[in-house]
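First, one chain by itself in structure tokens, the form predicted on its own.
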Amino acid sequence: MTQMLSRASKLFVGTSGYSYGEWIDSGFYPSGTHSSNMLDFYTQIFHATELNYTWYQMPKAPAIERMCTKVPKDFKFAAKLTRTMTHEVKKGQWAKEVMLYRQGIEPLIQHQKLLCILIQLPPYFKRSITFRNYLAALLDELAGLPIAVEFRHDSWANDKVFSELERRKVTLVSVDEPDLPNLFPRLDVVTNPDLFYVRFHGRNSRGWRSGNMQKQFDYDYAQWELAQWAATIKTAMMTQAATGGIFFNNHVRGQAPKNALRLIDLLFKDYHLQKT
């Protein structure tokens, strides 16, 4: 169900990807589940969710439609773009990329499943000439869909940048990381006013550059850290968007799933909540 709170925005709150065989270890799904049940499982509790495969490989239209069709009416998807645009970039190939990418998702726009499309860029990707000209070029080629943007290094965190997104409708996305040399800082910024988006990636500093994703999102919020951005949410981000996007990443051993709904307790605490 499609959860608002009165006063402010519709929001969609999941994590990032369902699918991980520890999340059965952690209880969040009954022992035995499948993989290719746990999509059923996940839509009974959250409304959206992260398309992680989507950034390793090109999205097929019949498999997205597939799922369009497992889902409830109002399920929402972020696809995130595959890294063949982002991470693994070949020039003189990447615009033929993004044809076949919007190919592929078509579905989500024809059945009104997508969120956004979310851009990841990588940590070296930072404010040079080169990396500007080449994100200006490729959100050109994306005009029309609804965009979010993470950015990893610091040197993006600028009120031209900002403004520059605001200009295009385009979201920044607000990451909650570790506090760690050039990376990008936690941000409450609205560049859109249709939607903010937040990910929450988790603050195991030991672990962030490890290389071991195992090691790097593993962490659990604690209360008070999920209070904090309760807060945050609600007063600087909720009153500026229509809708928000609020994913968690922190996969390891279940943590995501349990902080999300942490979070959607704190965030419709003191509120009436509606259910359409």
Contents of the next structure:
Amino acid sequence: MTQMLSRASKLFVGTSGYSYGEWIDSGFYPSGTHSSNMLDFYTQIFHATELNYTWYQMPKAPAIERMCTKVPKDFKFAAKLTRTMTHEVKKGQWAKEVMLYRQGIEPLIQHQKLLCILIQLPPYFKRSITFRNYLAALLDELAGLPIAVEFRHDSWANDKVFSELERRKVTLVSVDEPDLPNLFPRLDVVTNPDLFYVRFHGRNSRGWRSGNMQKQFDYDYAQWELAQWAATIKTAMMTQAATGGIFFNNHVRGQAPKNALRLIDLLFKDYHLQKT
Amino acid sequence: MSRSIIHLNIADFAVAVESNIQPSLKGYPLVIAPLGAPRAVVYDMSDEAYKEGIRKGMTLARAKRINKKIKILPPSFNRYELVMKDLLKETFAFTPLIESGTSDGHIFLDVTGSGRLFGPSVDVAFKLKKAFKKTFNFDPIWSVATNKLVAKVATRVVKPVGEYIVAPGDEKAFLAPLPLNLIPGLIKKELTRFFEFNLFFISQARVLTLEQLKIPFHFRAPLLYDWIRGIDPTPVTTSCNCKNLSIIRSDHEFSDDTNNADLLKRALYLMVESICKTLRNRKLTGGATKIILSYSDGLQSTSKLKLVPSTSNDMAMFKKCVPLLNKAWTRRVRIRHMRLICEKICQGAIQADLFSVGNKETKQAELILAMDKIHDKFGKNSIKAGLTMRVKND
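Please give the corresponding structure for the form predicted together with the partner chain, as opposed to the form predicted on its own shown earlier.
Below is the whole assembly, all chains and molecules, this chain first.
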């Protein structure tokens, strides 16, 4: 939901993807909703979503163009960077992939629908010289685009990394995930005055490394957990960036939209309390 | 809710299987075609050979003229089928709704109902691709769409490598700019007809109404009308040969393609022997047999026969299978592979005849039982039927 919660910050709250059959069973989509109508319904409730499929497949401009025409004027997309540039990088080929990616998402830029490019790095992407060099080169290639980087390894939780991201005006993604060894910690560091970005993956420690998304992202946030985040977002993040992207990835059994709506309520409640 | 159909396609499947066995073949133009057959045609070819102009169904002599140094391997249908079965085992972990050819490297999966267990269909497709790569060293093309037709077109678009996700509701727009020959199921005659009307792309063909399509295409018009709009309600039908345990089958692959009747009969007897032995061991009898002949050009012919009464007697079954072989054997092209399938398997007679009659069948049954005992005691090669004696030299 796009809401002006303060003079400084414009918030986009949504979910990671929107096309899930099980969201019909969970009651988020009305019974009998056809997959092709899910985006229409989704845009009536949220004003932003993450494009997950662009991780699996290089985005194709005609398909993105059609998608842009289906959504309201103020709707935004955060497009994941394709796996060939994050998880399956081939030396000597990735720069060409960046070029193809840029061409693919061009309609998002033209229609002013791009919130940012989300670079989700794999857990084995540690802070080594090779990976540091690669990330620097990748950010150079993507220069000019709004970028958010999500680390999955705690070796990147380092002030030098944050200051370099700050210098480049690249957003560090704050992640909410289980407290497991080597996972990137929950932080509220804002490195880009234009955009802060939070991803809620759920805190399912048992399912996290199961290799099954249905177990990994099966988590329902408690009210107090969301309240904590609402306070953090309001006090530590919104004050430092003009725009915020908040996305729930715990899609299993429709928990993501449910939690997103609860967080919106909490953020609004605080806002209304402030006003009065 | 719309369906989620995954299509996995291992491009140039026969070549991929052979290249896995001999990795040195990778990157070279390779043709799969029967050796020693004068009128042999290309069964499959590598991407490198395709780029040189070699096509499926082309005569081997012509392929050799295009590239004299091209590598040629004989087809091993049995091997392709076994690999295909292994691939299917991997896919069964995600859904029981799987459709595939016997040895063509194409697999359709309907994962509409398994989303709660395994997550989004795109993720399942990606996992399968990774599993195929890791376990079998295949790099399949994959696509996800709402029906089989669109999924297959999508893999054709990105062939020989890649992936394509067609979003629900995007089918019509996805197909619009593509050439008509990418639509599966369109026969050559129909394509030619479209071309005669100067219609080369799907978007151009869509201009025609159903009534207009009926004029050149008659009863096929409604089907074509749907296809060019990305409509295909056909379900993913589970193929019977990969799950059906109620059949017994035997295969014979000829080292050189043949159209020698004696050799075929000998091979047939060996297969009958093997099937009947299995039936007898399980105290069962077969109620029907089916012969599938695979020719050197990759085409197949089939013939089926009901066995009345059902039997597990080698000689009785062989007697019935010889005319069946002749019925299936309809072409002059040499035969590469023969398969005998025994179906309608049922329990053998438990109660013995009260008064045994010393007729020919009884004597044959006694002989077979005696041979079984010898086989069990002294090994499979200790005693053989005279008809099979020369097979090892074939």
